[in-house]
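Next up: just one chain, as structure tokens, the form predicted on its own.
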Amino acid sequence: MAPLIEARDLTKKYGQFVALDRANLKVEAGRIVGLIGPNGAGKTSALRAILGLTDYEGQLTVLGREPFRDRTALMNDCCFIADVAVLPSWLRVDQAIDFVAGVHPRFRRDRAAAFLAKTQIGGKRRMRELSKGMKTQVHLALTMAIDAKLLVLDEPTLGLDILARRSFYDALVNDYMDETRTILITTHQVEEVENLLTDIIFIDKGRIVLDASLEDVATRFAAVAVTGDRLDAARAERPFYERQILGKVVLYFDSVDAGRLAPFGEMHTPSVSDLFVAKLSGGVA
């Protein structure tokens, strides 16, 4: 089966600066994939690029087709939800469940229904009476009674408390995702996310740092704490990155054998945020 967002050598300049440089990346169906880079790092670029907002340069198909030449049908089975409310202040809820209902034609009015009765949002509510959290469960709700294959989340809970974002992913991997859908996040907190997810991208300065599911990583990487006694000895096996902790030092190890590994100490797979931290810096923290 082909992959539902394949791009080859992906790139975009805005003048003398590349904000995509030559990316590759693969995004299979039935997936929950974090977008994951610092600021600047050419994640918004990608998803507009994704989402047919933006043309560019190299090969890129998602569902399918060309997103910037068939961006309205890309539409149909795609869906977005941005980093910033874009509801104007004088609707109301129920208003915006009419105009959605009036332009996609795979709108479940039901659906949305039924997602905001678990709120605390009335109908008659206007845009402007919401706090930012109530705004992020409109949007959530109008975007999941679409039935759409492709979920893009772009910053969705920034500036967020806690309990709300907690309430959008817990609505989001309960209500909405299921073997059909596939959702694409780009986020800052990657700790919130990482239990979510099935796959990883990494992206700094416009390349693609790493590409691979959850359960690569597991069998991939490797963080080990040594002591002084057996820290030559472990440097001689390559570590890509390391750390001091505690009195010890970590070293992250790409593709070396467990076995080899183990007797220089403790050892465990690194999460997702641990090991952002070390693909992006490299050598000695």
Given for the second form:
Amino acid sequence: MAPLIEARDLTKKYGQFVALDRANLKVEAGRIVGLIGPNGAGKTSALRAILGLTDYEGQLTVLGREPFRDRTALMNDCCFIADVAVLPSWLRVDQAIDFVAGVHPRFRRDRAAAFLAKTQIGGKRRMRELSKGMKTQVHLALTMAIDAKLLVLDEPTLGLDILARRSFYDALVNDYMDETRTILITTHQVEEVENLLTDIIFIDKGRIVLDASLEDVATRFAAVAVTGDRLDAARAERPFYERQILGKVVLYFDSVDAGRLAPFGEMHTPSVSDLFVAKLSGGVA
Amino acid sequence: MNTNIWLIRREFWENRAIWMIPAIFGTLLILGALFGQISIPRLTTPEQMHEAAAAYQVIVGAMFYVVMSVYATWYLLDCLYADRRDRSILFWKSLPISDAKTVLSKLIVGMVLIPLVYYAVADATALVGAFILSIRARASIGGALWQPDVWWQIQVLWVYCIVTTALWYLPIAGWLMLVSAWAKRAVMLWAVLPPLVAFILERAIVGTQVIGHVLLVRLAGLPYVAFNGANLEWTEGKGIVDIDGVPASVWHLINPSGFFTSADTWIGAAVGAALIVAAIQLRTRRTEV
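Now show me the form predicted in complex with the partner chain, since the one above was the form predicted on its own.
Everything in the complex follows now, all chains and molecules, and the chain you saw is the first one.
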């Protein structure tokens, strides 16, 4: 089966500034993919291109379509929440539901209503009267009621408090995700999403640094805590990053056989956030 | 209901001023008719009565037309900018609606539906006002304001004005929407400044006034192209008559054959269409303020 999203040499320039520099990535169906990078790494540019909001160079297909040329058709099968604050302030909750139900062939009003019934939000309220957390719930209700194949979330929890964040991600995983759907999330807060992701894509300075499933990560990467005397021997296995914690040095290895590393010390699979820091800190410290 | 209808409804949800401004304006006029001082000279001849009815209707209509022009201008200038300013464009673009449909829905609201709303409210205001004035000034005007043929003529005039206005001002509307889709801030300034600067530069450097002339014709020329004033004159005791001395009707006033065969009309419409296509292109590409 063809990948849901496939980018080859995807490039986006703003004047002199290169936001995406020949980026290659693939997203398969049924995955929850985190597009992770520091601020200004090109995450938003990549999403904008994928969602057909911007022109680009290179090749990009999303659900078999060219996003920029085919945005209208693409939006039948793909929906996105680009930050929570984008529902217009004058819009009433019931108007929002009526409108999306009117224009979206895959919107299921009963599902949106059921989701909203669990909240305290009345249909006659305007967006400007709602808190950020409530707006998120409305936006999520609208989006999750759409039978879309691809859901794209761009920093979805920016500006939300911890309770609202937690309920956002809980709703996403429990009420929305199933094997027919694919979710692509960007965030610069890795800790928040690492438990729900199946795949990670690291992006830095417009380039894809890593594109792997978490199973791959577990087999490919190892972090080994090494004590003083074995350090030189361990370093000979060419770690790509090291850092010091509590008197030990933790070395990070990519694609080195576990049997060779085991003698150096305690070994574990790095967490996504550790791996992120390791990959993006660039070279051996 | 199809997407277009929903897009139109959305404009009415967002811009409640579309009907609130004419409603408030009409209410004020009716309050004026109810409580204001009125002194109307006694009307004696049927011609005088007829003319008073026509003048009354035209004045009410003209007041609404002026308010409508100001509001519609503002609406067109704001409509595409507003979505970018509050970033709701990202929500609208997450729905399967083409940018062309969105832009055209706003154009139709600005050039057809807003005028129709003002037309309906102007009519209602004129009728209620005529009723009030007829009672308050019954000694001097009696039933003068109730002239069905005048009322029908005003309907023709309104429809004609809406059609000709939409066509004649299409390039202005296209320009306003282009600015609305493009400007990062100060849409009003961007709408006015470039033509103004072009006019000044042309006069200062080239010494000609082509741009100034084109702008003047476009902004102020509609009455000359769409209406027929030359063959009408005012005669004591008879009111406005045509060259044969027949009292003028709306059919003398309007000049559809002149308007629809004028090159200016269609050149303007073509320019307007090009500007709207450009606004759609910008809407497709620009999502930031």
